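First, one chain by itself: the form predicted alone, in structure tokens.
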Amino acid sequence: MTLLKRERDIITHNEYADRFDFDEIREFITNAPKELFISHTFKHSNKTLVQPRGGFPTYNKMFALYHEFQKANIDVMPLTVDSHTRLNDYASAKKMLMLSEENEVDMLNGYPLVTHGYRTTRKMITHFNTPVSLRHGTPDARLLIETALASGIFEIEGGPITYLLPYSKNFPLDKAFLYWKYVEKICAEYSTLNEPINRESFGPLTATLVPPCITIVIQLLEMLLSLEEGVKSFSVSFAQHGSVMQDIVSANVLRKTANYYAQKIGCSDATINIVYHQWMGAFPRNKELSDSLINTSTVIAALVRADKIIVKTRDEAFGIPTMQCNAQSVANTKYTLQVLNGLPNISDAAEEENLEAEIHSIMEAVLNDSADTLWRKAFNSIKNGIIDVPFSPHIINHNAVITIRDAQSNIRIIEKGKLPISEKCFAFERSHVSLSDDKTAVINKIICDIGVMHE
């Protein structure tokens, strides 16, 4: 018996769980069809895809939500988890799923998957047949990935650095490199099958002034730690920064570096998507202004030419949207993205210069790390603060380096901490913010640049 199929038995023999039927799960994979798999939809699609984010607790309020979706004509189907599931408190997920089925009310902020079981689950996708994307926030998702994939979730986002650092405090992050090491190698098993399973790193990370170099470095690591493991599908992302130009310009560069790094392993013969997230942070409280801010991040994905494109809704603000509210705004996303055909390719070449020597070179000093392996490569360089995430929770993060906005709203780096870029990098950055004296005016300012979109 291999030493993963030793761990597959321990991690799926779980009391809150189904009883997992491999043979069975394999032939449905086999034999599911195309239309499931987002890396079928990719590679026939020459238009943005559109996703929202959507999940409910309860079986018929995941379904209704599904109907609502397809009503608006909706690309890719989403499956939200709940967060006791994200922290593998499947006890507690189970019994909040038994008191919103007696009492009708929500007890969970999500479809809590383990406890429904692929059999069931199942039963609700294939009845779509529409891809559907996993978004859950989990360190250890390994019992979480088998069962998505046996229900026919063809599409698992996150990883070791991007579900951990934006939040978790003190989960051990090696123990995260191998528990998503787990997640690559299945994930590779099953895409010898039919299409392959598409893999997503989560770009946005705090989704607080995180420059563009550290948030590319983060999804070139992610990529590479999947397609070593032999996926052949994968999805880089980033949110809306606060700068349209930034926008692009991190758009540029990220397929470009991408399509290095990957072409460096020998992996060229991967499929690399971008993904875009409409604005992360906090959203105004006014709904006129919260569809404005959703429609400009629509232009910007246009302007990008991003793949796919993660919606809010105008009801950001304010909790958990309802199912027609989150059905309008995929219906509104799809009908502005209709409206921008033939856009102009725009580029800065001063900009994507910058940013691409940035990336090098914390992308060589990761790699030259004297560690054995790439994820111990990637976990040094978290450690000793040449990956430094701002605002991350982690104990582990540095939270060292230092940003704010320039005049144009984009993230510019004022402290490097121990950021490997050069001098003449850092100038670069620099240069064009015009900082204070006054700490208190210039962390007042970093407030401010923090909360730019609220209203």
The other form holds:
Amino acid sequence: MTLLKRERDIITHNEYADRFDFDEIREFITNAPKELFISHTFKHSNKTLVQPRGGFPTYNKMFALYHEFQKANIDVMPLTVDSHTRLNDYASAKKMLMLSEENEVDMLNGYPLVTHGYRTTRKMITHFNTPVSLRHGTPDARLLIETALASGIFEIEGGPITYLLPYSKNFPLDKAFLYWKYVEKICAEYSTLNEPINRESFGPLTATLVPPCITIVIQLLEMLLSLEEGVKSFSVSFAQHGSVMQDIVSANVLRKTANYYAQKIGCSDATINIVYHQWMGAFPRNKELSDSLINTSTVIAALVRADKIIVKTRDEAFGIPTMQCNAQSVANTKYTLQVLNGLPNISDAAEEENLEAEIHSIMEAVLNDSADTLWRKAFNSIKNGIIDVPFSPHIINHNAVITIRDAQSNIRIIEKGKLPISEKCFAFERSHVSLSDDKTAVINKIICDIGVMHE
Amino acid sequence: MTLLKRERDIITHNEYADRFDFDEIREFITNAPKELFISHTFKHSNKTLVQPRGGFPTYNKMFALYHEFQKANIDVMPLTVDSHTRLNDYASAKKMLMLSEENEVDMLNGYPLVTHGYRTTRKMITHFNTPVSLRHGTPDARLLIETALASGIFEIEGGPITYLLPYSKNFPLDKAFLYWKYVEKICAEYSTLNEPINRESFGPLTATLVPPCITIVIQLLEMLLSLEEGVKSFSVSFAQHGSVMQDIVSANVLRKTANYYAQKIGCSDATINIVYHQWMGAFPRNKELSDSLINTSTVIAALVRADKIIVKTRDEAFGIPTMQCNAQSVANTKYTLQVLNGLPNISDAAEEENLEAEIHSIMEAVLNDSADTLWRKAFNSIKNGIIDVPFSPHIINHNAVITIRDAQSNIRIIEKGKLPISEKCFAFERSHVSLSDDKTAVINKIICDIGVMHE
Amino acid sequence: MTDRIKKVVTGVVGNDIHVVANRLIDISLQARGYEVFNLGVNTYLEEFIDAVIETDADILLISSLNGEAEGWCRDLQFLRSEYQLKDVVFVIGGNLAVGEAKCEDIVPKYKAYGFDLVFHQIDLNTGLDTLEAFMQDRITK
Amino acid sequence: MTDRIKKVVTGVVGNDIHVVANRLIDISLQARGYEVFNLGVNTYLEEFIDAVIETDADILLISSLNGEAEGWCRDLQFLRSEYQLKDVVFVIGGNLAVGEAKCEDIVPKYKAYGFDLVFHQIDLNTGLDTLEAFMQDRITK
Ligand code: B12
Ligand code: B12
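What would the structure be for the form predicted together with the partner chain, given that what you showed me was the form predicted alone?
Now the complete complex, all chains and molecules, led by this one.
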């Protein structure tokens, strides 16, 4: 028995989980319809695919949600997992699921996938026969991903960095890397059976004033960690920054550097796609304006030529959206993409050059770390602040980088902490903002910048 | 008594109009607050101003509409005139106004300005103290414009071509030119008293498959006819084409050629602004999608850096919008413009070169016409099809130009009729579309292209 | 009623210049085999009646888009009986009210004005299908 | 109650990692002159109670953003009486329900769980102003 197989045995033998029948699962995946694989859809479509988020505690409500989405002509179904499951607290998830089923009140903010199990969930997935994307935020997602893949969910979002730094306070980062290594391996293995399983990184991170260079470096690292293990279809992503120019520049540079680094490790056979998240930060408290914001994001997604867009809803500021509201967002977004034609090619040479230089400097520092494996290099880089995510709740995060918006709403680095960007790049960043000496003025500006989409 | 003065006397002595007290009117304009002049607002603002359309028959309902708009933080108030007044049928307007007042049902699709008169209307305009723009569609607007200016309405939309070819079947074009000459003269005269009166051309025309070169030539001609008479503030305009690229190219070329021709006739002291109309063609019959379309237009307006945007409402496909619905559109548009930052500069060299060449060819043909005055040259050019507006209901229009959308939704000329564009340009247009030989297939394509924004 | 080619007088009523639908109606009616007399936009009720009489039309198909049709149609009942046009089918369609209105309210109103078929915010092809069925019905009766 | 500097224990309850508001609350409380013990995100109810006892805090100010607070607060009444914390002001704020909910429904529910002040979807400054007024009231009484 290999080490991986032993680990697998231990993980899947969990009192809260299904009994896993791996032979049957392999057979299911081998014969699964192509329509369930987003990697297949990506290959055969040249439009921007539309995917919402969404998860309800009970099976019936989840089924009803998918039904609504189907009517809205959705491209990719979401399966968002509740926060107990995310933190491997299956006992609480079970308790809250029972309360939800008894009281018709949702006591969970997502679908407790492990609790429902793969046998049950697969019925729903195969019924709708549309690719499903797993959205969670789990550092130790091993059991969750085993359950997902066995259910017919062939896109797995997340990664050791993007699902840890924004989503956890204490979970050990080195463990997260190892647990995700497991996930990559399983995804790679199953990818040989039929169409490839698609992995997707979570670019939005904390959705709060994260500068493009940090987002992109993390995208590249998670992509490399995944391709290294044999994954053949990977999506890099980022969220609307608040400046159209910064979105365009990020997309152009992300596309270019992703191909560059994939090639560098000899993985140019993998397919890389770009995913755009509609505004992920604080939403306005007015639903009409939220609709406007959402549509604006859609137009920008088209301008940056995203392969997939992940949509928000007009209920964002209030709570988990109703299914009707969520389906309406999908329909609106699909309509806009349909009527939005004649897209120009846009770029900004100076900004792109600067961003690329920043990314290469940071990547170089990471790759030059003395550790032996990529994940350890990445681990060390995060620990010593070479990678530093603003507003991360995690204890390991350095929290020394400070950013602020310039007059055009571009996110600019005003304190670089341990970020190894060149003096020239840092000067470029700072040249766009004029800073007050008064510290409370700066704090007030940051508070304003967090609420940049407020009415 | 000058000829103009005699004409003025005759026009303003109309049984359906106010008695005009010109001394009092001149004094009113001389002392009018700057806030009523959009030319003043343009000068002191660098954001895109937002203006809806709107007009109700009764004074009270019009007042209530302005009140709603004010709450939505509007930049420019509209005063849209009903279609009887547009066709100088003041008797019908009066009858329908009475019916509207008695029955609380709107029997007119706009505000019958002449019937209400300037004394009444001025009270409303000065009460709100925000620039008002007159939207009508009237070939003989002399009495209407006298009434408007005397009321404190200091932006006058329209022109002899743009308010005739889309808005009338039989009205004689030569008369329209003369009547508008009168309007320009009056506007120029009043412009010397205080801030300039702003004139605006109506670029959308029939809003149905009009190619950019025709729109822009007509914009330039109306601008020249106005500047010739001494107008100092002029807005050229166009409506969303259905292709982002075509909108961007049009804006860039319109800006450039407007300055070029203004300078050519020695009027570079006049201020030229660009106005963008949200989609003016057939709307989807779904209000959510209409909202999406409207917001998409707003984003494009920002990308083309319009000085003013004219907004539609989610009720467009159904009828005159309620005032709440109209004000909501204004609020949504203002919000989007506020949060849409970091706008990139966009251009397309090949498309811009082609469009400019087409415009210069047509302008050259117009200016080379043997007639003595510019308006006669323009008149002859329309009559013999050098200028030809698709889907114009007017008998003088040549109706030989046929256009169709290419794969990117750009409007392309497939039959050039008498349009004097070069073979090279025509080849450029046709190179983008592959045409079926089957004539009904072409007609079906045109029907589809008219409904391009339908769901 | 015989089975000869049917004649239709069409146009847009009143001070209304929305021509796009009118062009499509012209093409569609011809494609369906009707002989079409298209008076175009901005046509007054009297002109329609004159054309019906002059061409001996079977159908008068009026469009109205700008919402003002009601103001023009009040006299229809009177004209119709004055000229004894009871065999002519009177059809109106388009956008038949200022502001948003429901078919339930609009259709009875216009039927009372003397129209046989009323299509408020109804797609052209649906409308013309209904018209053909209506004409067929008449023949069989 | 004396007029000494007030101590506040704050943090985000349960499996909730929304940290942005928490950072702002920390800054704002300090700016208003409180001594702040910020336990950060992902803090369990027991940890809050322990910190209140340990620091002898006047106020326990809990945030919850991810909608799951209700699951965590059911035990509050019990803990409160067990540890005899009746002088401590219990405050909760943020987004207190899964899905959209109205203050009318939410506030009484949480008051019944043992909170003195409940701010569902209320702006931070408004909430802190109310808190200060509430504290002032207590002193004068
Ligand atoms: C940014 C964000 C994230 C980031 C968080 C990064 C981080 N570590 O902080 C990321 C992307 C990681 C994230 C993850 C999740 N999120 Co989230 N997130 C948001 C979002 C968009 C903005 C939150 C924010 O930072 N606002 C800015 C701060 C300054 O404002 P605020 O948090 O609203 O707080 C204000 C007030 O509430 C008040 N306040 C707060 N506490 C207190 C206390 C008192 C006493 C007072 C008086 C006032 C007060 O003061 C603040 C300033 O005015 C909100 C939606 C929104 N509001 O627009 C959703 C939202 C909070 N998230 C939600 C959910 C469900 C999640 C997830 C479970 C699942 C998911 N969608 O991925 C995970 C959570 C995992 C977990 N274990 O908790 C839901 C909560 C649902 C509900 N209540 O019904 C929301 C509402 C989105 C939604 N509509 O679905 N999220
Ligand atoms: C393009 C347009 C214009 C162009 C017209 C160019 C031209 N000469 O044709 C311009 C910009 C010049 C214009 C001017 C005006 N317009 Co306009 N216009 C439109 C718009 C956006 C599209 C119309 C169109 O071409 N549609 C495409 C065609 C193919 O569809 P259609 O006209 O809807 O017709 C379909 C059906 O109604 C049906 N149909 C039509 N007739 C019949 C008959 C029968 C028997 C049947 C079965 C079916 C049928 O078949 C067609 C195909 O399905 C509509 C709003 C919309 N629908 O989105 C407003 C609209 C029609 N206009 C309107 C108004 C008020 C005006 C103006 C008075 C004022 C103004 N807003 O500027 C002036 C009119 C002046 C006048 N004297 O009439 C209103 C009417 C209001 C109402 N009913 O309450 C509308 C609804 C906009 C609005 N919501 O305010 N307009």
